[in-house]
Amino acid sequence: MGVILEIVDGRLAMRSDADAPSSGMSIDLGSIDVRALGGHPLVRAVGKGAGHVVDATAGLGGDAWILAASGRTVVALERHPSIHAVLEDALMRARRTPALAPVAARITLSQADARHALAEAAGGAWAILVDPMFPPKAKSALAPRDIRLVKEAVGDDADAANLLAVALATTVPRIIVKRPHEAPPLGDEPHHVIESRLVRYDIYDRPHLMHRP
């Protein structure tokens, strides 16, 4: 199976080859809650370093939506066309809406690799964050549609711990790595870690990176 776009209710929308015409899912920037970001456990693991944050695997914009919403500047990348059709329809969606372009301003969307796209796209960024597909649970209750569409979309992520080799050769002095509680660290043992209700953050700083004139 693979996944088609489809313009429903004036949106580009995204649905799997087997669902029904006109089913298709669209993004709202607007519906994601960004009340009470200083706690929020992504923020938290960003940090408060000088430079923009590069979110290396956009997806469906949520991550670069809350750090845009908590002031930081994003470049985000997407490599999969779908996905970053879909997303790039939200942002302009977001900066025609009054109450939604400060945040849609802040986000720079390319579609990109980012094993290829990270050296140029990471000059002058405080962080890196890196969010692969999550790897499947033994026992789980079904993913929600979203999760399953870009699952579908993009696999398993196999090149995923490639991925994060290539932000730890960059000179940007944090990396982060979104994982669910269960799984073992893409890469090595991180120097620490955010938990949240649902995710993990998975943090390598680079103190020698961290004080740049």
Ligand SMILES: C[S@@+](CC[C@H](N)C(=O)[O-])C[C@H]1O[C@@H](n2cnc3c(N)ncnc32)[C@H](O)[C@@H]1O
The other form holds:
Amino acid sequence: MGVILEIVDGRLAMRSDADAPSSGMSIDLGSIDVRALGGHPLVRAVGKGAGHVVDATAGLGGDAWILAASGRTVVALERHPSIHAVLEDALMRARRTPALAPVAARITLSQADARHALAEAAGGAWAILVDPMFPPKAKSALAPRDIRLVKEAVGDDADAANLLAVALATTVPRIIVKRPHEAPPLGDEPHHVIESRLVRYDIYDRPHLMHRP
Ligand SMILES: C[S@@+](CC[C@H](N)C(=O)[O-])C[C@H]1O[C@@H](n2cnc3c(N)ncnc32)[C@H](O)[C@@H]1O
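Next up, the form predicted in complex with this ligand in place of the form predicted alone?
Then the entire complex follows, led off by the chain already shown.
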């Protein structure tokens, strides 16, 4: 089985080739709840110092959208071509929707493997978010069908620990890893942890890199 792209109601959508034609999933960034973002655990994990953030694992764009809606500029990297295409289409529609355009304008999406692109993308960033696929059976914040499709497309992100090592090798002061509650840290023990109902955010801080001009 694989995933295929199709146009449904004028939107680029993705479905499993076992699913019925025209049943594809597209992304609606305008449906993401961006009220009361100050208390959102991801926004708290990124912290007050953040102006520019790299989302190394953009996926369906929910986290990038929340960060941009909270006022950060976001460089989002996604390596899977179909997921990147569906997200780029959603961003393009958001840029044309007046109520969404200011948030969409703060997100720059590239199709790239963050393990190779991070060193350049991370210049001047305050934080890098790493949110690889959750291990099997872990609860995810994504809707079940979205998880199934993304998993069918990308598998298990078995190189996620390597991605964290690359992120830690940059000069970015804060690295945040989104993990299911039951999973061990992706690398060493984090310095801080922020818990939310479905997930936790493991935070790796490098205080010597935190000075700002
Ligand atoms: C769990 S999803 C991310 C969900 C995302 N945070 C959201 O809000 O929708 C993981 C995504 O990261 C992508 N990914 C994993 N490793 C990557 C890498 N090294 N570079 C770029 N994208 C990567 C996968 O292709 C997948 O789309």
